[in-house]
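Next comes just one chain, in C-alpha cells: the form predicted alone.
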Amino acid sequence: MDSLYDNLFAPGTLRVLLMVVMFAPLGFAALVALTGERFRAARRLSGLFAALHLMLTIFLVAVAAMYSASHTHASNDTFCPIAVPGDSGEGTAIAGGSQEHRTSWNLFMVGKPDPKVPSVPPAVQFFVGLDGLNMWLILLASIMTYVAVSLSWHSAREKAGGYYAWVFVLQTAVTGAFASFDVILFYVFFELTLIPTFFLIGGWGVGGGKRDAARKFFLYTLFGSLFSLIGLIGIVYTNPTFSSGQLSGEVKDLQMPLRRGPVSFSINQLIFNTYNWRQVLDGRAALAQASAEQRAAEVEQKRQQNAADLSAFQKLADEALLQSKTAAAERDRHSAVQGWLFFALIAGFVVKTPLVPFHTWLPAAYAEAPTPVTMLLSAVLAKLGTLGLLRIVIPLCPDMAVQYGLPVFGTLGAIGIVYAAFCAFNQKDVKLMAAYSSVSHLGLLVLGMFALNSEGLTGATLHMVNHGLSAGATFALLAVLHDRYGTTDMTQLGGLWSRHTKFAFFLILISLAAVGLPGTNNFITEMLLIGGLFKPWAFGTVGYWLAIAAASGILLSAWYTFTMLRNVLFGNLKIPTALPDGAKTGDLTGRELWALLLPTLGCVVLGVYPQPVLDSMRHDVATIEKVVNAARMRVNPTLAELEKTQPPADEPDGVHH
C-alpha cells in the first residue's frame, strides 16, 4: 500500500496526470467527430468521455490543494507551480523536497542563450503547472464541460458528433490557458479558444442572428486581444533578465552600463525580473540624487572658503547632476512605457470578463449561442479575463495597477455593476437576464480586485470560481428550460413549480447563491470583495462609495432575481402552445439531475466550509501583494508608510498573509 500510495503522489505521476487532462479532450474531439450525425451514438461517447475527465481531475486537484495548503514556501517572490513537466529539480509532491518551478521543455529559442544567465533560456516554453490560483478554475472547466454535455441531448440533433467534438476542443484550449506560465503559451491557448465558441454559436446557434453573433463575438475579442498581445511582448523586452549576482552591482556602480540578459517568456521571472529592474531604477537614480547633493554641498563649501581649485569641484557636481538627471529620466521613461504597456494589456482581459462599456459583444453572443454554450461564455471563458488580470497584469505592471487600477478599472466596475443590473431587469428573456447579471456580478470582482489587498484579492481569486459555480448552474436551469419549452421568455411561462417540483427546488437554491444568500458560496466572497474597499486611510470616502455601489448591486440583483422566480414558478400554469418536437415537459430527469447537482453541491460547500480553498490560494495571493506593496510604496510612499502604521484587522483564518 504504501508504493501504491507513493506512486500515486509522485511528481512524475502529476505531471503526466496534468497532461492527460489538458489534452486527453482533443482525443476524445477526434473519436466524437467519428460519429457523425449519429447524435445518440455521439452524446453517449461525449457524456462517458466528460465523465472520465472529471473523475481525473477531481483526483489531480485534490492532490494538488493538499500539497498547496500544507506547503510552507521559503519566500513569497514568485508563483510556485507543482506537477510541472520538465520540472528536474522537482521533489516528491506530498513529502517535501526542492523545487524548481521552473521547466526545461522549449518549443522555440528566440535568441543565443546567456552563460551567465544558465537558468534563464531564451525561449518560449510548455510551461504549465498548478498553483492555487489556476487548480480550482481547472476542475470549474471540467465540471461544467460535463454540465454542459450532459444538457446538450436536446439541443445537438443536427451535426451531433461535430459539436461534441467543438466543445472537448474548447475544453482543451480553456485548461491550457488556465495552465500556462508562459506569457506566449497563454496566449495562444486563450486565442484558441476563439475558434470553437465562433463555430458553436454560428453553427448550433438558438437564433437567426446566429453567425451575425459569431463573427461579432470572434472580431470583437480578437482585436482586443492583439494590444494585449502587444502588451506582452513589451513587457518581455522592457524587462531584462537579472541574475541574483547582478543586482547590487549594477545599482551601486553608476558608471556601469545596465546590461539586458536574455529575454524570457516565463510569467515567474517575468516578475522577478519587473520587481528587481525598478528596484535598479530606484537605486540608481536614489544613488546619483545623493552624490548630486553631496558634490553641489561641497562645491558651496569650497565656495565660502575660496578656494583655488574650485572649478575642479564643480565640474565634479556638474557630471553628478547630470548621472542624476539621467537616471531620472531612465526611470521616468520605463514608467512611462510600462503606462502604455499596462493599458495595452489590460485591453484585451477585459474584453473578455467582459467589463462595462466593453461588453457589447456579449447579448448577441449570449442570446443566440445554445445554451449549454452560453453556460460555458459565462461559467468559464469570462474567467480567462480575470485570471490574466490577476496572473498578467497586475504583478507584470504593478505600478500602474495601483495608480489607475481602483481610480479607472474599478469604476468602471462600479458602473457596470449598477448598469448591468437594470439592464438584467428590463429583461424578458430569462437568458439575457443571467447574461447581464454575470456582467454585473463580475464588474463586482473587477472593482474588489483593484482594491489590491488581500481581502480584495483573495475575494476576487475566489468568486472567480464561486461566480462560475451559480452562473454555471443558472444557464444550465436555463438549459432544461429551453429543451421542455424551446423558450426562456419569462412571458410566455408561469406557474411551473406545479409541474416542475424538482426544477423549480434548484432555481431557488441557485437563485439564492447567486444573491449572496448568507451560507452560500457567492456571500463569502461578496463580503471579502466589499471589505476590500473599506480602506479609509487608503481610499478615503471614495471607497465608501464605491463599497455602496457593489452593496446596490446585491440588492438589484435580489430585485430582479426573486421578480424572475415570481414570473416563472410561481401563480397560474402559462405554457407556449407549440413545444419543441420531442420536447419532454416532465420533471428532472436523472441525467440532469445528476448534471445540477455538482455545481449545486459547490455552492453549497463554498459558502459553508471556503477554509482549505482559501488556504491553497494563500501563496498565490501573498505573492501578488508582496509586488503590489512594493509598488505602492514608489507610487505614494506616505500613503505606505501610513499602512504600517494601521493595527491589524481581524480577518479570517486563511484570509491575512
Second form
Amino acid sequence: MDSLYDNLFAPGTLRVLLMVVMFAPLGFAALVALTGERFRAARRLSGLFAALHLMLTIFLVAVAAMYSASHTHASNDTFCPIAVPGDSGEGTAIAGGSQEHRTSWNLFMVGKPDPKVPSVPPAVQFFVGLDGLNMWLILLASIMTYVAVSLSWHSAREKAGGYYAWVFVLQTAVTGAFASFDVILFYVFFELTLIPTFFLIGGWGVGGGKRDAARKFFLYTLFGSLFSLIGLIGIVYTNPTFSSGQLSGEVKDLQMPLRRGPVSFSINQLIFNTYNWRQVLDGRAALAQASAEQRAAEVEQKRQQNAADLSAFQKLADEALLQSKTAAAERDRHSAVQGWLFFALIAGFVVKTPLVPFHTWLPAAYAEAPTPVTMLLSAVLAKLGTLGLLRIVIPLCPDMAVQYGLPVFGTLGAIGIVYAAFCAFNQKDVKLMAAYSSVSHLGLLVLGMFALNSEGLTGATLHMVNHGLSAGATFALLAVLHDRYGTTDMTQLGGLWSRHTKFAFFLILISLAAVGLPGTNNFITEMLLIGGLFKPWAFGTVGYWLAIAAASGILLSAWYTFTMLRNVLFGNLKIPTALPDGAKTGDLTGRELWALLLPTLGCVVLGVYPQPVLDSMRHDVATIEKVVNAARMRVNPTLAELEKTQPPADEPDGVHH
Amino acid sequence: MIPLTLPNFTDHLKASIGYVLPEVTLVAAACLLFLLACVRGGRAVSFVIALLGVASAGTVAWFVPEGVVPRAGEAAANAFNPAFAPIDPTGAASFIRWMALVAAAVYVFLGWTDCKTAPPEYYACWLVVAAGLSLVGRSNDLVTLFLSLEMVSIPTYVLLYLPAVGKTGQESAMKYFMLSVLSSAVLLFGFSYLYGITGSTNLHAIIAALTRTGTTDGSQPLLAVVGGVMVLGGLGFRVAAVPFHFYAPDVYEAGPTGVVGQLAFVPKVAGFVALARLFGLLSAHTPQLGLPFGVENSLLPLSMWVIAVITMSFGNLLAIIQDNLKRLMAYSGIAHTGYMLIGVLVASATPGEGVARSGMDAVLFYLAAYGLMTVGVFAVISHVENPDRPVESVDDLAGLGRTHPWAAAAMAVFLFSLIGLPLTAGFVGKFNLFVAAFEVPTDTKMRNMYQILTVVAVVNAAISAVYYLRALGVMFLRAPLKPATPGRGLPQLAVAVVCALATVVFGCWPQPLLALTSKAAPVPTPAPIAYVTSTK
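Previous: the form predicted alone; requested now: the form predicted together with the partner chain:
Up next: the whole complex, starting with the chain shown before.
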C-alpha cells in the first residue's frame, strides 16, 4: 500500500499525468473527428472522453493543491511549479523532495549555451507545470469542456465530429497556455486558441454574421497578441541573465562588469533577470552619483583652501560626473525601454480579457458563436488574458505595473464596469446581456488586480475561477434555453418558471451567484477585490473613487440580472411561435442536469469554504506581491523610508478567511 | 597587400571548377533534355530524366567533398587564395545549393500540368534555373554572379512563354522579360561602378577596397554609394521590393501557375543571397574586413530601412483589396520581402557582445519557410484549377474544404504559416527576425530603429491576417460555388502535402533547420583589419 501511495504521488506520475491532461484532448479530437457526420456517436464518444478527462484532472489538481497548501517553500522569489516534465529533481510530490521547479526540455536554442551559467540554457523550453495560479484554471477548463460537450445539442447537429474535435483542440490549447511557464510556449498556446475558435464560430455559429464575427475575433486578438510577442521578445532580450554574479536574488556587487549572459524565456528566470537589471542599474547610478557628489565636494574644499593641485581634483570630479551621467543615462534608457515594452506586452492581454475599450470584438463573437462555445469563450478563454496579466505582465514589468497599472488600466477597468453594466441592462438578448455582464465583471477583476496588494491579487486569482464558474453556468443555461426555443431573446420568452422548474431553479441560483450574494463564490472574491482598493499603496484617493465605481458595478449587476429573471421566468408564459426543427421539449434532461450541477456546486462550495483553494494559491500570490512590493519601493522611495521606520502591523501574507 | 588585379585569374577558375560539379550535372541533364526535344520527348520521359538529373546532382553534391578551404589570411602566401577565386564554396554556398536542389525536385513535380506544351524544354529550363540559383550562392566575382543571376532569369522568360495561352499570358511573359532585362542592365551598371572604383571584379577584393576607403577618411566615395544603390535597385526587382515590384502582380496573374510558383521563390532567394554577398554579409572570408555598406559608414542601411517599411506596408495594404488570388499572392510575396529585409538590415550592423545570430541566418530560415508556404499555395492552386473550374478570384476557392479536403487542409497550413501563427515554420521565421532585431545594440547610428521596424512588421503581420483569413473563411466556411471536380495533378497534391508537413515539422521542431542556417551565416567576429594597416 505504501509503495502504491508513493508511486501514485511520485513527481514522475504527476509529470506524466500533466502531459496527459494537456495532450489527451488532441487524441480525443482525432478520434472524434473520425465519427464524421454521425451526431449520436460523436456526442457519446466526446461525452465519455470529457468525463474521463475531468476525472484525471480532478485527481491531478487535488494532489497538486494538497502539495501547494502543505509544502513550505524555501523562498517566494519565484513561482513554484510542480509536476514539471523534465524536472530533474526527485522526491515525492507530497513530501516536497528536491524538485527544481525548472525543466531541461529545450524546444530550440536561440543562442550558444554559456558555460558560466549552465543552468540557464538560451532556449525556448517546453516548461509546463502546476502552481497556485493555474491549477484551478486547468480544472475549470476541464469542467467547462465537459459542460460544453454535454450541452452541445442543436449547435453540433451538422458535422458533429468536426465540432467536438475543435472543442477538444481548444481545450488542449487553453490548458497548455494555462500550464506554460515559458513565455514563448505561453504565446504559442495562446495563439493556437484562435484556430479552433475561428472554425467553431465561423462554422457552427448561430447568427447570420458568424463568418464576420469569427474573422473579427481572430483579427482583434491577433493584433493585440502580436504586440505582446514583441513585448515578450523585448523583455527577454533587454534582460538577459548576468554572465557573472548571482543567478538569483539580489545582486550585491554593483561594481562588477555588466556581462550579458544567456537569455532566458522561463518566467521564473525572467523575474530574477528583470529584478537584477533594475537593481544593478539603479544601484550603479546611485553609486556613481554619490561618488560624483563626493568629488565635487572635494573640489569645493580644495578651492576654499586655494590648493595648488586643484586642476587634478577638478579632472577627477569631471570624470566622476561623466560616469554618473553615463550610469544615469543607462538606467533611464533601460527603464524607458521597459516602459514601452510594458504597453506592448499588455496589449494582447487587455484585448483578450477584454478591457473596455478593447472589447468591441466581443459582442459579435459572443452573440454569433454557438452558445456552448460562448460559454468556453467567457468562462475559460477570457482567463488567458487575466492570467497573462498576473503571470507575465505584472511580474516582468513590476515598476510599470505600479506606475501605470491602477491609474491607466485600473481606471479602464472601472469605466468598463459601469459602461458594460449599462450596456448589459440595455440588451434584449439574454446572451448579449451575459456577454456584457462578463465584461463588467472582468473589469472588476482587472481593477482589483492592479491594486497590487495581497487582497487584490488573491481576489483576482480566485475570481478568475469564480467568474469562470458563474459566467460559464449562465451561458450553459442559455444553451439549454437555446436548444428548446432557438432563441434567447427576452422579448420572445417569458414565464418559463411554469414550464421548466428545474431550469428556473438553476437560473435563479446562478443569478444569485453572479450578483455576488453572500454564501456564493463571487461574494468572497468581489469583497476581496474591492477591499484591496481600500488599501492601495500611494494611490489613496484614486483607489477610493475606483472602489466606488466597482461597488456600483455590483449594484448595477443585481439590477440587470434580476430584471432578466423577471422577464424570463415570471409573468405570463410566452414562447416563440415557430420552434426550430428537432428542438428539445420539457425540463432539463439528465445529461443537462449533471452538466449544470458541476459549476453550480463549484459556485456554492467556493462560496462557503474557499480556504483550501486560497491556501493552495498563497505561495504564488505572495511571489507576485513580493516582486510588486520591491518595485513599489523603487518607484516611491519615501514609501521605503516609511517602511523602514514603522513596519506595518499586519504583514500581508495571504488572506485568512 | 591585396592583389587588386588577379593575373592568375584562369588558374583560380580552373582550381574552382571542382566546386561546381553538381551544377555542371544539372546543366548536363538540361542539355540532354534539350537534345531530347529534337526527337519529340514525352512528358513522362522528360519528367523522369529531370528527376534523375536532380538526383544525380544531389548525389554528386553529397559525395564530392568541397575540400578544406584555408581562410584568407592563412593562404595569403600561397599562389592560390580561395578568397579571390571566382567560386567560393564557403559560408551559405552549401545551404543555397541544397535549397536549390530540393526546390528543383519540387518544381519538377509542380510543373506536371504546365509542361504539357513542350515537356523536355520546360524541364530543361527548370534545371538551368536551379543550377543558376545554386551558383548565386557561391559566386565570388561580379562576372560569375551576374552570369548566375542570368541563368535564373533567362530560362524563366522561356518558361513563362512556353505554356502561355492567349494574349494575357504572352503579355505577362513580355512584361517580365522587358523589366527583367532593364533590372539586369541597372545591376550591371552598378557593377561597373564597383569595378571602376576598386579595379577588381572579385567580391572579396571589392569589399576589402571599399571598407578600406571607408575607414581611412571616414566617408565613402560617392561613386561607391551610386554603385550600391544601383545594385540595390537591380536586385530589388528580383526580390520584388517596392518600388521595383510593379511587374509582380501582372506577371503572377497571367503566368502559368507552376512557373509563378517558381517566380515567387527562386528570384527572391537569388536576389537576397546576391545582395548579401555583394554587401559582404554572407561569406566566410569577408567578415574580417568589416562591412562596405555597414551602418557606421554608409547611409545605405537607412535607405534599406525605408524600403523595408514601404515594402511590407504597401504589399499588405494592396493585398487586402485584391480579388484575384494570384495577385494577392504577389502582394503577399512583396510584403514578405519587407519582413526579410529586417534580417538584411540587422546583418549590416556590427554585432554586439554575446549575439547569437547574424541576421542573415534569420533571412535564410525565412526564405526556406517562405518557400515552403508559397510554393505550397501555388501547388494547391495548380492541383485544384482546371479549365472547368479556374481558380482566379479568392471566391473560386469557396467550399474547398468540402470538395478537396486534403488540398484545403494543406492550404490552411500555408495560410496560417503566412500569417505567422505558432507551430508553423512562418512563425519561427518571424520570431527569428524579431529576435535578431532585438539583438542589435541600440548604441549604433541607427539607435533603436531596428526595434521600431519590428513594431512596423507586427502591425503588418496583423494586417496580412485580414486577407489570408478571408481566403481561409472562403475555403472552409462557405458552400462550394460549383460541383466538385476531381483534382487535376496528383504530383502537385504531393508537393502540397509535403510542403505542409514540412511547414508544420519545422514549426514544431525548427532546431535542425536553425542549426543549418546558423552554420551557413554565422555571427561574424570582426578581426582587427590587417589589410588596412598594412597598406597604409
